[in-house]
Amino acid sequence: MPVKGTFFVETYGCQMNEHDSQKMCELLQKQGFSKAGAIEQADVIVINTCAIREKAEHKVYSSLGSLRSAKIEKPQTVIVVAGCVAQQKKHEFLRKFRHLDLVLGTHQISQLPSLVSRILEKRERIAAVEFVDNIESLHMSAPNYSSSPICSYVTIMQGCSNFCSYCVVPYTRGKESSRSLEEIQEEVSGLATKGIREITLLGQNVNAYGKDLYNFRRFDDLLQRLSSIGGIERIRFTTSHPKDFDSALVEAIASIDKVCEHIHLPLQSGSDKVLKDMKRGYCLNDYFEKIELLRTKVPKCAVTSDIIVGFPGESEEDFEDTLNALQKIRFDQIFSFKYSSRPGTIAQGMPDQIPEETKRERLAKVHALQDSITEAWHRDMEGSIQQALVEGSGRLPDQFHGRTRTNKIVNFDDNGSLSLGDLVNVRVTKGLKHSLLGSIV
């Protein structure tokens, strides 16, 4: 196939977006395009966007503004905005940015090559943002553009049906849609033959996997089936919803050797009042009981979470409840954010919006508390022996880095015989704030 030109895909947001970008790269390559070394060298530029936080959306506007001059210098350049912000803004993007050629919605990724061809041939400006029942891109993998030769993402479902009051995902990704168990198995088997040793199963709510399938399958059934595939040594998954987190999943983590002892379970707030306003579907005691069950069955399991501060109506008492919850649960790590109002959500119109200065102060307190907890967890690991998957070079020359089964980065000296993908035992010699140091046993 003759080379049609070059492409560059810039990604904002989560692992799901990163995997979608890999799929776009694969599609453009199959169409005859090659990957450009830099954005300014590309004939097709794709900005893959995230709408979860306001800051991520602002980055998109900044990127599009900077591409105006690139379009003037090279008018034939095709500029594409994809992802959740594209789905949210739709035709508004085309009206606002006259140099933009294509707005590509989250259900239309598979149409990227044909739409680019139409634009090159007819110089049309297109908004492809329709939701469809069968999302073609959900059923494809992108091994050629995986960010690692030994680890890969595997999307098992897309969308969310929970409609939390602050979240745009149901509006930008659509309702929950699961792939068949057999199709996922086939993809993972193919990845294993290409040397992939660790997979991360992706979905906006992986716990809800299979509920929409006519032959209902459970997520723990999927984990069991994937664990039988030779060559795959580790299985991870993200993200879980506490409402759907149950004893069957705990049992799967405890009993399936290849499932890593780490779960990301977003709490969002330690206040029952705020959780109710967020429409999360659980109370703090429900969450505590699930964490207690998990840590009883899987004592070494690492638990990470998301926290939002400054949700509308969050009082000082509500915020103190969150700090108390962090102290009681002692997460291994959290991702914490100031609440940002998202268009079309229930929370956008709620009274008692919190001032930015208050949100900043609360976020700083959360960061300080969690940093101390994380560092304490890492210090407690000193002297322990952890299995690490060798993933690449370490912080210093003659070092490698890997991740423990509990998803912690560990740097260790090269013993002269290591290769990417090796599983090695490492004794932790020092616990740092964000990582571990160790030596090979």
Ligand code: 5AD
Given for the second form:
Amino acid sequence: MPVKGTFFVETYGCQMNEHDSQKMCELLQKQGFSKAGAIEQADVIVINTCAIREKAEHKVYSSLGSLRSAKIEKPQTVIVVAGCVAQQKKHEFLRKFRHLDLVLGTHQISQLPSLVSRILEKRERIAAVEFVDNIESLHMSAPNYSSSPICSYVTIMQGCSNFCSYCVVPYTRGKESSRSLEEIQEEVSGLATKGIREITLLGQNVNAYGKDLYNFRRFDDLLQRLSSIGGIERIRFTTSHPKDFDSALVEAIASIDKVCEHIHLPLQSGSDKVLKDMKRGYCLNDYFEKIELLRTKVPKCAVTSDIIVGFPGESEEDFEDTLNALQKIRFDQIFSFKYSSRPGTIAQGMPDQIPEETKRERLAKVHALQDSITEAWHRDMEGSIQQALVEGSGRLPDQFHGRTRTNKIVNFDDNGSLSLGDLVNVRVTKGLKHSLLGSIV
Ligand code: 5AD
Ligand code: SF4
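Form predicted alone done, so how does the form predicted in complex with the ligand look?
The next block holds the full complex; its first chain is the one shown before.
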């Protein structure tokens, strides 16, 4: 196929966005475009945006602003904004940014090639932002434009129907919708054939997988079936929701060898009052009980989480409850955020919004506490033997890095016979703040 030109996809935000960007790259490649070395050189530029916090949204505006001159220099360049901000702003974006050609909604990814062709032929400016009912049309079979030849994401569901009071995702990605089990199995088999050894199943709330399907499926059943696919050595999944996290999933992690011992289970706050205002659907005690069950059945399981500080109405006592919960649970790692008011969400209109300065102070306290807990976990691992999947070069020359089953990065010296995708046993020689050092056993 003759090369039509070049493309560049810039990604902001979560793993879901990263994976969507991979799909867009694959689609553009199939259409005859090749990857540009730099954004300004590309003939088709896609900015895949994130709306989850205001800061992420602002990056889109600065990116778009700096592309104005690229468009003036080369007017035939096609400029696309995709992702959650595109879904929210719709036609408004076309009005505001005259150099923008296409606003591509979250359900319209598969339409990218035909829309780009239309723009190139007719120089139309288009907003494609409809939600579609049939999730199958959102996905290509076995997309495989991955930054890694070893690990791949697999979308198992899209959207979210939880409507946590602070969150924009249900508005930007639509309602929860699961892919069929057969389609997922087919995709994973295809990936295994191409040499992928580790898959990460993606969804906003993977524990709700299959509840919306006419032939009702269970997430633990999906794990069981995928584990029988030869070539796939490790299965991960994210994100889990505490309200739907159940004993069947704990059983699956405990009994299916390929399912890694790591769960990302966002707590968000340690205060029952705040959890209620967030509409999370569980209280702190429910959460403790689930973690206790998990750690009893899978003692080595790593648990990571998300925390929001400064939610409207969060008092000093509420915040102390969060610090106490962090101390009690001792997560392996957390992602923590200052609450960010998002348009259209229930929390936006709540009284007692917290001043920025207070949010900043609270976030710093959370960081300091969690950093010490994470480092302590890493030090506790010194001397232990961990299985690592070799994923790439390490921090130093002649080093490789891999991830343990518990999702921790470990750097180790090459023994001269390692290849990407090997599973090796590594003895942890040093636990650092953000990673581990090890040597091959
Ligand atoms: N403000 C701050 N953090 C948010 N998150 C989602 N919405 C907001 C918001 N409005 C965080 C939650 C979620 C993670 C992906 O992003 O912690 O789990
Ligand atoms: Fe947002 Fe809550 Fe859905 Fe997560 S579960 S995507 S925080 S609405």
